[in-house]
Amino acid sequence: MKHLALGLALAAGLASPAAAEPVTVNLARFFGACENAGTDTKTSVGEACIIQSIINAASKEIPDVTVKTLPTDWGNYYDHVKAMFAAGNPPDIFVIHRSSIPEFASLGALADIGPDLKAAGIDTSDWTEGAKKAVTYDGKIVAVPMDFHANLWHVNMDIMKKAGLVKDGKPILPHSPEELLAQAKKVKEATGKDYLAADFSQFPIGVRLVLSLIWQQGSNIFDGDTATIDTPEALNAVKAITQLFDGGYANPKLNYADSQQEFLNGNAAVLVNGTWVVNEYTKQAENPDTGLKDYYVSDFPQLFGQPATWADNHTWAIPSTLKDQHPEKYKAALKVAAFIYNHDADWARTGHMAVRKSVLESKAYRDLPHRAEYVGTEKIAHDTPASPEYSKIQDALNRNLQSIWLTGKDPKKALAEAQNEVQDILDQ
């Protein structure tokens, strides 16, 4: 009744003029750093300055608040966010993934919002249903929903004209693992280059084009409490990409960065990389001194049974704590995230998805550069169940696929290991 009682004194709250004293809101978001973003929304370019130029403009334009955003890199990004919860001091506000929100959310960490989104100006019946689905757990609603976002096949079409893979302007798209290693032979033979690049070695870039490809063949890496990781599919999986590297096809070695630089300096006809690089690649092959001149993005391809590629969402969420306790600075961190919202037009000219049907109807958006390459990949979004150790199972699964791919560990063995690790993660 406690929480009934203050939820809707807040709700009430929230309905009233604004508060009169000022209030400084901490904001924890990754995309990386963007020095001078400004706050000029419609021109920005790139995940980092664009983002930044909405907290920037937030900051701006919301009275009374003002916005102070925390450095935070994206590779520790989530443990720096859970020891500024351990120590009593989270942020007011910050981004998560729908994949990490029941992670937080099975702790009470996460705010229920639901009560005062429309006070606050947001209305989720704009929403899409997967954005709805996204940031509701246990029946509340615990975050406002930012974009969609899911794995592409970023090409660099002058690479595939040589190798004779365009078809009436359309990148040729492998429909099998033995496709695709053709394809990569005849890059390689046209024109020298490598014919895929991925962060493989670094970040879990890897792990979900695997867990694509397991999906692609109707399985799984857990089921419940059980893990499904030995499996046929799995090794299929692994030796699709595999393949790739043994015909010297790809590099195993390369991080995030530099997986990027090869695409960009035109040495990869393919980068598998996800919707939130199109405005800034799009930028980049305008660039005279860019390697990359004709760039083209497609949905995932289908190298097994089923369509599928890996996607999430990133959305805003609110500590529970600051709900409960400080009620003011609760206020003004919702009026932030529903400015972040309402520039959701502006945030998916990263190339994202947007999460409003408004914005997904308007022309506007439908215009922006190469969206209609890749309309098919909502429809082809899949992820795993949703679990609170999401992000150890994919740590473990990151660390088995690299031993793999780095030190040639094999796939059977690694398999079998990645296994054992999640079904003690799952069993704890």
Contents of the next structure:
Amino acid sequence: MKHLALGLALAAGLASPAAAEPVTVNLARFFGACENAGTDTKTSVGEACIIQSIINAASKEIPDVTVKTLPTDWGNYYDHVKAMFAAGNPPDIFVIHRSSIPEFASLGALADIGPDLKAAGIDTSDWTEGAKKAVTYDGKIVAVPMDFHANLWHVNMDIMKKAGLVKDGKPILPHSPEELLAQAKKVKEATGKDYLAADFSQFPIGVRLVLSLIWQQGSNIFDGDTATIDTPEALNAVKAITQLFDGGYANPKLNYADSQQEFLNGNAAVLVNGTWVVNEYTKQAENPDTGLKDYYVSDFPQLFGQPATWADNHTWAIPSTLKDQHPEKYKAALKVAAFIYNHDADWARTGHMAVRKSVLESKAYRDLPHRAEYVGTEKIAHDTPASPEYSKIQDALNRNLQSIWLTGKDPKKALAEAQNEVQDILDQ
Amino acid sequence: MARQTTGKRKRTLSQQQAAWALLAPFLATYCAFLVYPFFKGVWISLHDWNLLAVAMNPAAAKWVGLHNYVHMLWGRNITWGPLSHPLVQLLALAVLAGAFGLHRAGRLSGRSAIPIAIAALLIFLLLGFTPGEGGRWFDRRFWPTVGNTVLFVTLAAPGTTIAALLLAAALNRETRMMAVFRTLFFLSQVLSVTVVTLIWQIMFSPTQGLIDNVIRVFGGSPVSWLTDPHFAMLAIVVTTIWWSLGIAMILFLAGIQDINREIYEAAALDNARGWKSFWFITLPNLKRTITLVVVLQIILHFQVFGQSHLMTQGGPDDRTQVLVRYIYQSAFRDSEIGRASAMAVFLFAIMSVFAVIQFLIGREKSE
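Having seen the form predicted on its own, could you give me the form predicted in complex with the partner chain?
Every chain and every other molecule in the complex is listed next, the one we just looked at coming first.
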């Protein structure tokens, strides 16, 4: 007995210095590069610098934990992360979209962090329902939510005013495809400018726009293992967009950078883009050299029976191998996740919506610029159906929609082909 | 004493041993980084191999034999008709007839005519396969991607060769100015693909690009080079030619400087200068260099990836999707390493064909 007590005391004595040893946590993220982000999480501007300042602050403030940000760029992010997994050297913590969680979680690649959240200081009862759903796979919590983001209607109020489309200081939103077309006509006649700009040619903003319009009619792109793209609802959605191209009210050939440029130069009344640019455009509108002077952000309009807009979540996950093989590192990674989670309000400055009820209800959050203009988005946010094959399906949709608006293919034919292609993916 | 001698003998290697010792580091590296991965790739191509699943559990790789190849090359209800792609197939027939005719007329040797004829016949035969009633390809993107890659190579390889040849001929003068120009034109070669594509994305931008600004000055309307289905491929070809000019130009300069000066002097006496001397003296004497450059360019451009990936993302509507990008997407985005490896083996086979053509033509010259 004496020996056992001595042994336990010795073990405890040995264990505590080991726990205090500094741990380096490798973190992978997209959001773009920001050098010299510093550690001030309150003043940084734009997605890249805000997230990096939070990470830098985590590295500085969490005792005995150093966070190393791995270089991964946006376009190839998931490919890079998967290659790291395949090489047996995954990041210790990495950002992942809700839409990508099924692919990783279905293979058991993500640690079940549910039981350890409380100890890490994360109170799940503060999460919104949507956030809880986003990070839950097969009944297990596999990630810490950071935000939810959605497509918005970014508006140039000067153009809208000239077209007589402003009432009580708010832009008048279209309520049907016909009204959308009528508004576009008014804008063109009054100002000579385009009505709508978005990336229809590369990044799948156009896909998300069509998805929203399909959801607004209560339809979807697949149901379980059956593709449902070749439908009257999808055709209505596509036609609502193509009528703008046909009338010369929008240019389908703009890519992401050029569509933003058109909007910021004051050449388009509306830009369809996500929540992530609100902070950035607010700053741009303050710059006298920018063509955008009076900036407004509105919820995505309802053109069909029910409101809906495309949405997704950014969440932080930890590889299951880390939990199994390096418990100390796993604990450190969880601390980093908790730190980022605790800075949800700082991150929300980007324009993304918070996932913590306490932040959503705070005055500081509500007072953020333009925030009051799109509070409704939270209620109309719609998810893509969960599927391990989602990125492939989105790509198939993107290519087939591009063939409609860039090569003039018959929408019915293109949707039939998209239907076949997605069905093939689901059948595999 | 005796002991010392044996000791010395032990330390001396025979010539054969020395050769092996010197070769060993190279052979080890070659096997580890080229031979082994190649055979491993072929091995993987015979499996249903999900990148993430196998990373989590090595037993997840399933042997499927040639299934990946069948899936890649074939479809349901594929039939053969003589003119499914009339334009290309008729062109291939014309080339076939041309090669035969030139050979009969003694203008083309058998060793040159045969590979050309085989290539033309293959194009004619392969393009005849199409899905019949209710049929379709198992992988609808594969053959169009191969087509895009071939189109890219047929534009970029001759484009680079001709541009480099003209530049080399123009810059082959021993003045300081020409040396500066040669350096300038070579400089593009040292840039990385990221920098090159960034420069050209800015050049091609319809809102702020140089090209469209020039078009505007002349009263034209801007073109969305990278997102217009008619121009996207051309745009990445132009970028590629600009990027890969350097090496080809240096090879041509070396080739031109190898030509005996006396031939030019003799020609000058017969009043052959400028274009005439280029056409009748420089070109015929550069035949071997031209062959070398063309084959090098073909093999190089079949592996195009960065330009398409970074400038157009394979779009619009897959018009600039090329084989290596498809392999990359299948392997990493779709996690289908088995299928991607099968495509890589296919690409290897195509490039081997060109290596064999070069070998045949090269052998003919040396005889």
